[in-house]
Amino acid sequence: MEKSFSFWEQTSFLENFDVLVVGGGLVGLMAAYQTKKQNHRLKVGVLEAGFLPSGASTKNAGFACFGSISEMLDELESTSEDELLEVVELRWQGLRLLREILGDDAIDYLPYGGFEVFKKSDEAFAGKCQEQIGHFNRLLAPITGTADIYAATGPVFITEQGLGDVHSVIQNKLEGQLDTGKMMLNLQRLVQEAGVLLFTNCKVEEIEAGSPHHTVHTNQTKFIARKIILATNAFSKSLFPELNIIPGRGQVLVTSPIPGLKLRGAFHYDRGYYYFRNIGDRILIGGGRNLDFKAEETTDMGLTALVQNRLEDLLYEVVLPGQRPKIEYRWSGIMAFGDELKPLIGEVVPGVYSAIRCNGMGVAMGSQMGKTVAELVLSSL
């Protein structure tokens, strides 16, 4: 049976759209207010599957980071050193952007720095890292306006860490980390405080592209509006399957408080498949979809005993080596990733603009990705 909704309703809040946004995440929220912030009299709004955001930005690990010597090396495999460039540059734009329209005392960031480990099996690999550590410094240079990002720790910093079977590690002095729960409540009162209208629990079923007008039918009711702003990254797909977007699955477990923690940073290992971080007295860690990419393509959230239990052994073995916390979180995220670096930014089809595919950094670029697409929206209106 359709709903039906008063004159009240139906004039104030379900009529005559602007802009609608589908996706409540920070790409979606950060869309969502730049076309308000920069045409007030546009009315805007964000259509959000779930009772919270449903995809990666309150379920990642929190980390403001944009490159790692190891993952530039990798992706230099299958992508130019232009591209790779103009990728980082989106990412620390985007967390220049986070940080200033937020602020970092409402994001809890920290410049604890970045730090990529390098397990003793792989000395052979550490050292052709850091071998590019030079290299990266001056490539990255004009980006981030500093010459001297990236430096090798020696075994004093590993010890003081309390890190186990680790070969040795490269630090990135421009990296930090954030609390991604208090970044989106925060972005979430700053939308709606500039008059976006937020929609949550309202997923999206279909999108029917017409002109001048686009119709978004959703579970709820549905939705008329000029222009379409696509917002829902690896979950785009369901809405137009032709887009290149693999998902992937992220899962993570956080301990219970542990008295006299000295590991401080944000830090990737194992070519940045696994990551770890503190959050106060806490530790953080997740990844691990390396141990079978094809049961981590889903959109599903869950977990699976092959990597709660990789991700526990690694807990015990490198970063709290003869430690055994209890572990008192457990939960899953969907990134999306593609055959390109690059994001999807742009028109999919007349009217309805994307916003996703963030590989894995939407933390990073999500920001300026949302920037960038309410830009595209405003010069067509």
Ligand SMILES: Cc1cc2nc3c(=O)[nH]c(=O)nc-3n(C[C@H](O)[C@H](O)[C@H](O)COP(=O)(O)OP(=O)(O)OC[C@H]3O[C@@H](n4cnc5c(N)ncnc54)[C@H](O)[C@@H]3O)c2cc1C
The other form holds:
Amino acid sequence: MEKSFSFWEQTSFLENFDVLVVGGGLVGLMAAYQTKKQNHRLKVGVLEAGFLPSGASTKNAGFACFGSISEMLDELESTSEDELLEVVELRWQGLRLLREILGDDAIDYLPYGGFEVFKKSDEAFAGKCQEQIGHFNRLLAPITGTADIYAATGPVFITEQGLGDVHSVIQNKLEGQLDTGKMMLNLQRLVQEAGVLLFTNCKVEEIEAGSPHHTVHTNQTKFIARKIILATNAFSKSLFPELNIIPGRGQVLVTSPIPGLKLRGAFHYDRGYYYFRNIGDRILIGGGRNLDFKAEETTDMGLTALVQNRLEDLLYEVVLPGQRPKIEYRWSGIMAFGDELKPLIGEVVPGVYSAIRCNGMGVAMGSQMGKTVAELVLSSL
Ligand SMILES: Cc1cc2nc3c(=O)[nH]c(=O)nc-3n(C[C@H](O)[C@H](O)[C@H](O)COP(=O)(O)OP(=O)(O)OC[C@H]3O[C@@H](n4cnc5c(N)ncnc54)[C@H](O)[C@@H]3O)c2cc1C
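Moving on from the form predicted on its own, kindly provide the form predicted together with the ligand as a structure.
The complete assembly is shown below, putting the previous chain first.
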């Protein structure tokens, strides 16, 4: 039997929305926050399928990064330099906005720097990347306002960090790391304090376009809104199959606390396909999607022995040579990729706007994407 709602519930909770955001990850929450902040009179809601946000925003590695050299060289294989710079700027602006809105204390932001490691077997590749340091410093200086972002570090650094089997390291001095859980928890609080209605366990099944109102059918009931923002990232094709989105699962593990851990910072390896950092005295390590792209092209959460074993090998060989801490957490999350590096921000069908496809770097670009889509929607109201 269909659920019945009171007149009060219907008119106050379910109808008369000016803007409804589908997806309560970082982008959706930021879009809702910016919409409400810029016009307090609007009724704004967020519909989130999970009991907690269930995409990438609560499952990522918490790297506040905007580009390592090998990753950018890889991206230039399929993207023009202008487009790459546009995306790097989006990441940079997004990180600034995130820190400005939530504050560094609330997200435990730590400016330890970003580091790209090259194993001894990658000596030739390391040389190729080091040759590009000057080029990328010049290219990114107008975006960041800093002339010497990247620098090669010496063997002392490798020893200080306790790394094994590493030939060399390139430092990015403007990168940092944050606490993903605190970021999302404090963002949820902020959004609700601003007056946004947040519904969880509320999965959108269909968006029925209409004029002047859209009907949003969910597993709970239907909602009525004037404008919709789609912030469902990797899951967007279930609502709009024509969207150019390719899901990519990322697997992660976290060790038990390691007494005397030396490593501090956010590290990348192999064109960004692997990453590791300290969380206090623990190590988080993730990646390995490139071991089997097809298997990881899924919206299903899950772990595979292939990826988890590779992460452990890297942990024991490079990050913590000679140590075998307990692995206390393992999880996965889903990212959204596509044919282009740029995110999809725009009108999908009349009155429905998307801010999706973060290409695995939504912690960085997500806040700016939320702001941009909010401005687009506000200009249409
Ligand atoms: C393992 C891993 C590590 C990462 N590490 C980093 C990093 O260090 N730095 C970085 O910049 N980026 C990182 N990312 C990427 C980053 O987390 C994402 O790009 C970003 O969180 C995307 O935010 P979003 O809000 O667009 O999407 P999501 O967080 O995926 O949010 C989408 C939300 O929509 C909800 N949803 C889906 N379908 C529906 C529906 N039908 N109805 C209602 N709700 C729905 C989902 O439950 C989800 O909560 C990582 C990602 C992963 C998976």
